[in-house]
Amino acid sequence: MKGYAMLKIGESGWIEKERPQCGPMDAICKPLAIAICTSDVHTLWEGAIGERHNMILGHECCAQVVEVGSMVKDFKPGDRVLVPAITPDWNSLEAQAGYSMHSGGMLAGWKFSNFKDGVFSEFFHVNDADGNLALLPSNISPVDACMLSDMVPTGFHGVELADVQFGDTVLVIGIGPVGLMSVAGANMRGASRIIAVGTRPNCVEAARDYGASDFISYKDGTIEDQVLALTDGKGVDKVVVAGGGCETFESAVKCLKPGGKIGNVNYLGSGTYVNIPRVEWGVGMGHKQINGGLMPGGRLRMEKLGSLVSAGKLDVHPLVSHVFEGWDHVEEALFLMRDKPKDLIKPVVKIED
């Protein structure tokens, strides 16, 4: 089979590999559509997870099952499925402890393009098929379904980590596709006011449609100064960090009320330390909680989030700014995500209808 791979840090291209083998609990799938993620950029060009040689990239797609193992009960060849970016080992001790995304070690539920070949290939392997795949609702297109792999569950997890409650004032830092889903999730959870940090016109428009009430730009001064001005010096109840870098936590802490919570789902691709301001953190006693987490994966999560889209409660199509057709455009879409032109939100490559 052919696949688009990271050859080494900073270099990528098409390679030939053997089709993966299917274990008794597993499935082999072929993509119907794939999406490019900023994580692919971090992995390939920043070397954020270290050197990888000839590793097929990609962790966002929807697919068709082509083979299942002898112990798989709920899926069969021909099924069209949602595929989460995180595919835990559900019999692991970490999963039993409630942290399936870390099954086998920290972040080890993230297998695609980390510990094994990803989904930018003619065929790919899914471990524990019954626990990780979900049937694709018939009224969700393959292009939109790609948003359910990572963008929706990650953005929503930021809201969960921040513990957004009815009536909260929420700050969402970064309104790329993940941040947009954090805005949508905070709105669904009953936030009364959502302040979004971002400047791209198409992202601002989408964030407004998803429920953002106020917008600030890092170009107009510090985030904390602008937020405190908007809130009469009170700050916000919750912060979702969906963009920025290690320095962003300083602003997040400064914006937060005592007793507030920060939920981080941003992939910190570079830097050594996260900056926490001592005084604004209450000299360590301000009851300002910082929670960072990898999105939950698995079938139940996919089914529930898929049902929101299928029922018309969540429209993910505004996330898709660029659609390509055919494998020949994978590299173009990947480089587009790296270069981030102003009109970009999320590129998708459609393989089959």
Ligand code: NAD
The other form holds:
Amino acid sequence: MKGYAMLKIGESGWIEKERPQCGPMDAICKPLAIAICTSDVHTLWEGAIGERHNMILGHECCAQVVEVGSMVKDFKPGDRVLVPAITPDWNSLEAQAGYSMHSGGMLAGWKFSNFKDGVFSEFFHVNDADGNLALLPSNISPVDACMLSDMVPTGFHGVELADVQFGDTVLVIGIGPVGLMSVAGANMRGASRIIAVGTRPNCVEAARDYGASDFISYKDGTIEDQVLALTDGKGVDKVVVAGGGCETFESAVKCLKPGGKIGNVNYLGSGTYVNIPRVEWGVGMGHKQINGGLMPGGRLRMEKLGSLVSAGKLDVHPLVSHVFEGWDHVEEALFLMRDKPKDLIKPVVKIED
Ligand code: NAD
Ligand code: ZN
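Write the structure block of the form predicted together with the ligand for the protein whose form predicted alone appears above.
Next comes the full complex, this chain leading.
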């Protein structure tokens, strides 16, 4: 089978590989549509998770099941499915402790294009099919369904990590597709005011539609100066970090009220340390929490988030800014994600209807 792979850090291309084997609890699927992620860019060009050779890229797709193992009960060949980017081993101790995304080790629930081949391939392997796949609701298109692999669960997890409550003032740093879903999630959770940091015009427009009330640009001065000016020096209750680098945390801590919480879902692709400003962190006693996490995957999460889209409570379509048709366009879509032209939010490649 053909797959689009990371050949080594900084180099990618099509390769030929054996079709993966299906274990008793597994499924083999073929993509109906795939989406490119900023994480693919971090992995391939920044080497953020280290060297990988001939590893098929991609972890966002909507798919059709082509084969299932003998122990799989709820899925059969022909089923159209939502596929989470994170596919935990549900019988691991980490999953039993409530951190399924780290099943088998730190970040090890993230298997596609990290510990095994990803989904930019004619066929791909899903571990624990009953625990990780979800049926695609009939009123969601495969293109939109790709947003449920990673963008919705990650953006919403930032909101969960920041513990957004009714009436909170929330700052969302970075309004790419993940941050946009954080804006939508914070709005659904009852934030009264949502301050978004971002400048790309279509992202600003989408953020406004998803519920952002105020906008600032990190190019117009420090985030903390602008946020403190907007809030009469009081700061915000919660911060979701969905963009920027290690330096963003310094701003986030400075923007928070005492007792505030930061939820980070940003993938810190470079740098060695995250600095926490001593004084603004209440000289160690400010009750300002910093939580960072990988999105939770699995079937229940996919079913619940899919039902939000299916019921019309969340429209993911505005995230899809570019749609290509056919495998030949994977490279173009990936390079577009790296170059991030101003009108880009998320590129999707449609493989079949
Ligand atoms: P994106 O690059 O499209 O969006 C990030 C935004 O942050 C951009 O609009 C950029 O202009 C903005 N930005 C850059 N520097 C900034 C700064 N200093 N201050 C504020 N904003 C700044 O990326 P995305 O696809 O929305 O993903 C966001 C991050 O989430 C990426 O790092 C991605 O790898 C990561 N991610 C994490 C998970 C997870 O499970 N935790 C899953 C998927 C993606
Ligand atoms: Zn992703």
